[in-house]
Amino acid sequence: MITGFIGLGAMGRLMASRLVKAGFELLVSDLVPQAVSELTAIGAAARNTPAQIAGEADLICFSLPNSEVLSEVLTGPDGVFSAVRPGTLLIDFSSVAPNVSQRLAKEAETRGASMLDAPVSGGVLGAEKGQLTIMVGGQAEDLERAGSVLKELGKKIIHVGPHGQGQAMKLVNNLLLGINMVGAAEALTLGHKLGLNPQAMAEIIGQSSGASYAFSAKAEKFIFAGHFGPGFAVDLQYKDLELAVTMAKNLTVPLFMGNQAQQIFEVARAKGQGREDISSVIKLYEEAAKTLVRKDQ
């Protein structure tokens, strides 16, 4: 089986690398030449356009930044749909709006192909180790066909429901992540101003009722270390919150905490933190409280 992978960003590059190392015959495409070179150096083959991949691959994976890019990669002049063959299975690991996934799945069906929305959770470490949680929307028979790829990339694969439901689940999950991250930053800043030792906060909160993934994953390794480099970018978290807020408005569901979290991430973006890890939102609280929440402070 020839497999394609389009989108070699922070997550896609690691996922594609795992597939190559597992023995998949992989064709790759990305707008960044260096990303493609990293994959060809370990055995993948490069193709210039999504259409070229579609003309050869039996299964095509996508890991793209937003709904607009995904739509262009599939429906553009050199997109997948211009050359996709009947029977091809498309697996979208991107985080996009559920209605976009539903629309693209229907377009795929008109061409004799099928599609799964399969957003992931677990970050770059989960992608590197093949321990992602994968939330799948689509037909059960397509999920079975995708099994060899998904099992190489994820430790937990959950069929949520029909097309779009995987994306809906991811947005609900990331809505909570964004809220929890802001809450953790707020609490840590207060604790530091109260004179609490960062290590004590990490140990006690991590084992108590205030624990969350955001706290456990971000407090020591990012915030206390003053390291806000590669991770889950503020820009991506903001995008997911925007999608969740938009869905909620359309459904007349109030998001009191979600809207506040989105505004805080919007301020972080305005301050130039868009490419930094989501834990960098603590800088907003540190600035306001005139303190620095670090182990050596």
The other form holds:
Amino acid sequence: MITGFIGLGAMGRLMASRLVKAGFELLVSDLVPQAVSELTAIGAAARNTPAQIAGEADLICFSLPNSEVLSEVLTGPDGVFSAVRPGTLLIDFSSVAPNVSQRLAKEAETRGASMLDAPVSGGVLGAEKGQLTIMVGGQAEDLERAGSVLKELGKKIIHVGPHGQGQAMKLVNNLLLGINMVGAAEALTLGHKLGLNPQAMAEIIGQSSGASYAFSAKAEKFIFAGHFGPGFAVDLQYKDLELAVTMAKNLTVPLFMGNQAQQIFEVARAKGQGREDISSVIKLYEEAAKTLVRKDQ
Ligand code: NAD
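What does the same protein look like in the form predicted in complex with nicotinamide-adenine-dinucleotide (NAD), given that the last one was the form predicted on its own?
Every chain and every other molecule in the complex is listed next, the one we just looked at coming first.
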């Protein structure tokens, strides 16, 4: 079986690496040449366009930034749909709008191919260790066919429902992640101003009722270390909150906290932090409170 992987960013490159190391024959593509050469160095083969991959692969994975890019990669002039062969299975690990997933899955079906939305949670660490949570929308028989790939990447693989439901679940999860990240930054800043030792906050809150994934994953490794490099980008979190907020408006569901969190990430973007990890929202609080929440400050 030949497998394709399109989108080799913070998540995709780690997921694709795992597949190569597990023995999958992998064809890869990304706009960034360095991302591609990292994969070819360990045994993957490069292709220039999504169409070239579709012409050869039996199964194609995607890890792309948003709905617009995913749509372009599938439906654009050199896109997957221009060359996809009947029977091909498409697995989309990106976080995109549920209605976009539904539309693309229908389009795949008209070409005799099938598609699963399979957004992931667990961050770069989960991607590296093959311990992602994978939320799947689509047909049960396609999920079964995807088994060997998904098992290599995830520790928890859940069939949520029909096309788009994996994405709906992911949006709800990431609404909570965004809110929790802002909450953790807010609380850590106050704690620091109160003179609490960062290590003590990490140990005690990490084991107490204030704990969350955002707190546990980001306090020590990112905030206390002053390291806001690759992780889960502010731009991507903003996109997920935008999708949640839009869906909530359509359904007349108030999102008091979600809208607030999105505005805070908007300020971070305006300050040029769009490519930084979401934990960099702490900088907004630090600036306002005139403090630095670092291990040795
Ligand atoms: P990223 O921006 O680091 O990577 C996206 C990759 O897609 C980049 O390498 C980019 O060059 C490539 N790309 C863009 N347009 C392309 C095109 N036309 N053809 C081929 N490649 C193209 O993003 P990421 O952090 O790896 O996230 C990928 C997806 O997974 C997003 O939808 C994100 O919301 C989701 N996600 C990310 C995390 C995380 O912790 N980073 C966690 C869970 C889910």
